[in-house]
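Have a look below at one chain only, the form predicted on its own, in structure tokens format.
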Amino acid sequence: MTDTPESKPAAPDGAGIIPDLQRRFGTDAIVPQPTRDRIPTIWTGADRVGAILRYLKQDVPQPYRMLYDLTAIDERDRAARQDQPPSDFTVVYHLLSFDRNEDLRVKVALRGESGSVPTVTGLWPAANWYERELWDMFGIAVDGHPRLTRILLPPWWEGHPLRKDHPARATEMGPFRMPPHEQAAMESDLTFRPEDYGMTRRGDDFDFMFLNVGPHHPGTHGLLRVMLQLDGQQIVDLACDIGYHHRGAEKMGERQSWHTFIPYTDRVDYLGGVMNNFPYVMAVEALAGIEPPARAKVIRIMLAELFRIISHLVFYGTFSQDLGQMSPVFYMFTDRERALDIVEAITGARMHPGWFRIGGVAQDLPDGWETLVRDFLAYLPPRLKEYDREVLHNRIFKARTQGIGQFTTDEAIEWGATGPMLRSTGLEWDYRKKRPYGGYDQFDFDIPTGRNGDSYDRAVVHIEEMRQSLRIIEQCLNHMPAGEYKSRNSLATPPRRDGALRDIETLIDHFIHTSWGPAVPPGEASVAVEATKGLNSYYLVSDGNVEAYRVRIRTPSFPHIQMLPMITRGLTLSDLIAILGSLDYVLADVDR
């Protein structure tokens, strides 16, 4: 098991690295921004960006080795830029160092409608999926990656999204129209060609094979297709196929308002739930200064435990099946419903509650819930330790686990795994513990870790986890604060009633609040969860008005199933299935 250094708060501001940059490189090179979630930021030009990069990951005193996300901004329409310096798109860098326990970002800005960065490809093979994100989104181009193309979008789609002058919603649009000479030319575009990926079809006395696997197969657990070069039975080598499941969702966020976007964020890892509110209303609450009150910290703690109970059932029942186990999937299905039922209880939905708001929750517990907790938190034990006797002691369940997709710490961090795909390999690493967040700070809970990063310690640690989430749910519980269920603060809450009936001032502030929602302040945030899965934060850019200027969704699957080639070559077809079972992805998270 891997040591880690132990939890402490970032510097602020970035106290230490930023300093040494402007020693090493120049304060010309190296100019700061403050921002409202304190993570080190730092602006720099293109042309400086790939030694800067360089020197964080290889050569800096505790290095930044993760690239934890890539993304940018289109800057054209926005007013409130604080004096940063002039661009018309910007490219961030957001990077992890685990001995600072610190995260630092840094900004390039371009000038003019085609900028373009070096690849980062060489320091970080993670690299390669957000470059293409990025010429996909914005039109940025990245200057010797070895294969720039669409990643989220068909190859045939015209313009690049997230561009602010693209159109946002289908009747900006014209009709959609495809006549029959299209349809051929768009099949012609996804015909597979093994050259287009760096494979060959021949070896030095035989064809290889060339088989797909989705994006319609079970095994892929969604529209993903995986195109496979084989010798037999063995996996020589892969490429994956995503974007079947996009749909916008950073587009659509930057078109709604604060509070109508929170619905939108349930759909991203749609078994989650409210964990995937959790870091959308942090960061909406760092940008706004809004503290919600103790009671709805340990509710919102309490609801995120429970999905994460609920997402890690299907997935041990859907990995157990896709092995072959037909009962345990129905088991623990059925475990499910009754933590569903829980939700609904408390917040009238089962899957996508949209419950959470900024500054607390929608409403108060209602009466009557401790019984249901009490009773769920005496009924899941038992059927986890009947679990471990049926799933995980099961010799054929281990024979095609163990040593299966096996990959080290290190090469967890160059390819941006987070979540029980980096606790797998031994390193204790969890946000809840190393970065307390939302109230976690006052819970008492271990972190699961596994030792051999493969397809077995991942289940492992997903049914510890399981446990322990049900430790947190039993505090949440006897410990429950009393008052308020949401904060008070004006951006939060709109008026009182009785206020409202009284004078017509307040029934304006009432009515455009609950039309419109409020205006943000400036700036910049992003907060990071422990997902179900992995790291799971929003970046989200304000510009004083009543909906985001930027959302970045940064999601845990997205990085996990960009290892798969690595992780699978030399295994063959069958391992294959158990590899993508293990790693516990939702093909919406991969897309957005």
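By rigid core we mean the largest C-alpha set that fits within 1.5 Å across both forms. Keep in mind it's a predicted model, so treat the numbers as computed, not measured. Residue numbers count along the first chain shown, from 1. Compared with the form predicted together with the partner chain:
In a rigid-core overlay of the protein, T506 has its C-alpha displaced by at least 2 Å between the two forms.
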The other form holds:
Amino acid sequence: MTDTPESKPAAPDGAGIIPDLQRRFGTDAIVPQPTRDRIPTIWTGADRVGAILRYLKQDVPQPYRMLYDLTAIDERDRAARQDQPPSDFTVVYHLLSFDRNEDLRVKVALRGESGSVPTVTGLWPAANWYERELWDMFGIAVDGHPRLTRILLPPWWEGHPLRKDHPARATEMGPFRMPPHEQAAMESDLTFRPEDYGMTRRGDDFDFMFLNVGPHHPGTHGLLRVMLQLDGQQIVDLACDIGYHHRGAEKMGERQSWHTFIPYTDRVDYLGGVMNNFPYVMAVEALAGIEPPARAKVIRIMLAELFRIISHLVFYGTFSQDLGQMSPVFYMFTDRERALDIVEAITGARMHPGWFRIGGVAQDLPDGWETLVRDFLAYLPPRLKEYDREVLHNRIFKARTQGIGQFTTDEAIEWGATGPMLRSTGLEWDYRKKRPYGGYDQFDFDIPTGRNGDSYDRAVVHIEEMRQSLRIIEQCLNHMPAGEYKSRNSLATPPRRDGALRDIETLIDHFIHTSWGPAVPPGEASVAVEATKGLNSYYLVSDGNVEAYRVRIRTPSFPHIQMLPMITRGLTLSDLIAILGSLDYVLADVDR
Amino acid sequence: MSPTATSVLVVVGVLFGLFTIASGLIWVERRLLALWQDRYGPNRVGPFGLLQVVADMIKILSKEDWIPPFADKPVFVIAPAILMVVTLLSFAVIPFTPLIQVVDLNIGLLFFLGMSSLSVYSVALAGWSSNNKYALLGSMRAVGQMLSYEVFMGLSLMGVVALAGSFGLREIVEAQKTLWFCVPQCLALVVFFIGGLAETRRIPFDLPEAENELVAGYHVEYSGMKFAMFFLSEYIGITLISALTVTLFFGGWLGPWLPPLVWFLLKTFILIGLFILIRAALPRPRYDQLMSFGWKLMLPLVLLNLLATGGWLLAMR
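Form predicted on its own already given; the form predicted together with the partner chain follows:
Next comes the full complex, and the chain you just saw is listed first.
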């Protein structure tokens, strides 16, 4: 390995918070850990974590206001832990401070098979679903949680899949059987019981109507189940049921080599295409210490922005269709086809290219790509202008969306909303500007924001982002650097073959890295990108093996869907559909 | 030919013509929408996809006649028939040409309004008997919407009646010999056409069906032939509103050079095209917005129109 081992990384950039915490809570309560991504990381115990998180959110100057992610690691089989405190299960709180523009990772070491942590739902409402996922996936109990039940898996599931002792493949399990009586029991488990969600069946002098929307419903854009408590057409309360689209993407990451997991990431936000590869390969590169060449970086940005447009066009079209407008969706899908044609010419695939590689991209750009991109750059802006007249300026469209599904910046931060959802409330927060990754600092573009945080502003932000993406693509086109499309680092996969036929060492290296895949040095890294729907990050843990020890996928849609009851109560069924359309979520992104 | 034979011929002819037009409209609408939406539409079955309707009919006729076990069976069966019957009956009073009219009632307009009120029953009963919450919500919306918009629709016609001095549709057409009523009654025309859109439950007034919200609304449980009756009634309804608009505001069969029937059909098809264009263009308002639009804008407008017409007639006397 040519890279420096993890025991000697540079000091974390935001080291200021750790001494502050150590002064307040004692050096034995706060144990720092170096990581490859330079996010300040501390270890503490389950008894102190509540107080520490409360301090970090409420009392510390420039507080950590967002619970960005909450997950766990089953440490029991981990080979290389590098002086970390002893732990069987580690709960990881990932916090985000907007004032500092800095993250903080708080890890809680749990010993034994059945650990527990106190709930932080009192601090962050967003913690609710994350803690349920913690219980669902790891069997880690959360004390004081209002409703600790399974969230992604059905209630009858046995075991907790992200534990290392849970089988990952069908061949490791017994044959699957579903006898009729069990099937009946499973189905009756799904019956909606309002009491489970704290809803009453009777109002003052009338009965509420309970309406089950989904999992198969044209307005839910996928397998989402929303259970409504209705008073006439008005929604009194509602609850969401997710998990119908769960594929165990994180578990698959532990069974695929670093390289072969890339196509799986494509399917997480299936509208985002290579945008999903982006955080994953960058996280692996952070672990392996690879710096992709300049051309690869610009190619990545160009394709990522192209996919932002592709995804936003779907959003725009389906949103107007949700409001009963029939035609725009056809126009926008036609435009999207044109963008997909470019993707196809460059990558050979359309929706799921899986085209980014560790250390670069799969191939160089084909001859003539400039013409395709230039044509598209000339084609789309007049179309977008036409859609403004047709959709955005339509008075019925405005009447249906303005003031509907509104929330403030503070609420967005409390609930973990990112991306266009957050920016529509007026906060200019885009990682492409705030923490330029992958070469975005070289580009000139604006970050559109809204004002009211309602469905209309969310649409406006999306549409303006398409225009900005076009600007970025134009700059990629005009300033595409020459040079290599993949790094020459030996961990870049698949490795370059040109030296392989000259000397035996390179041949062996090539053989091993294409058959087993690279062995990435031990360490931890999480890299976030401004994906189409918000902040998407991959938190990778390597113990020096040919596959990840733990892959955590933080997706933007998950917290966005969790906000739904908060912003929909008191509105009508029609508004629910308008809000669902404006949230721009993908169920595969919610359930992973 | 004896008068009986003539009237039987007219009835059969009108019925046949209507069914042909309604099923042809399915093809026309799909092709027109496709044209405006940059796609092909049905173009595989027969020349220009013209036989698509035949293929659809074969499919629909050979479908299992399914009634959900939880539905109220007799009401469930009778509901689509009511809609079909009353929409078809309304055509009885429409004068296609001076010679082709099933029955010349002197209260023709009231007969139409009565029939269109009855069609509310069909939608309400379909939603109720389906025993499905989506269907119920859809039919609740439909009843509220159709009853409200009927008020403005009826009131908007009073100006026409006052000008023509008769409820008979033939007299109304003949009163337009010098000037079509779309000029003096332009406000009424707008209100009547919007009311007609609401009566036929077309976008932007398709809240009772609202596939994005209520899946299919009041007819969510229907399939096969019974669904086809709702489906066909929608197109017959479009034809009815278009034909009535032509009769009341665009001089019916009147027009130079061409034979009366051609004029009538030409005008009707232009209006049908407008129905389809509106469907391609507009989104759907929310229920309360629909209601306030009706009661706060349409009603004052139509009352103003009535007042102005009355004042004009008084002054001219």
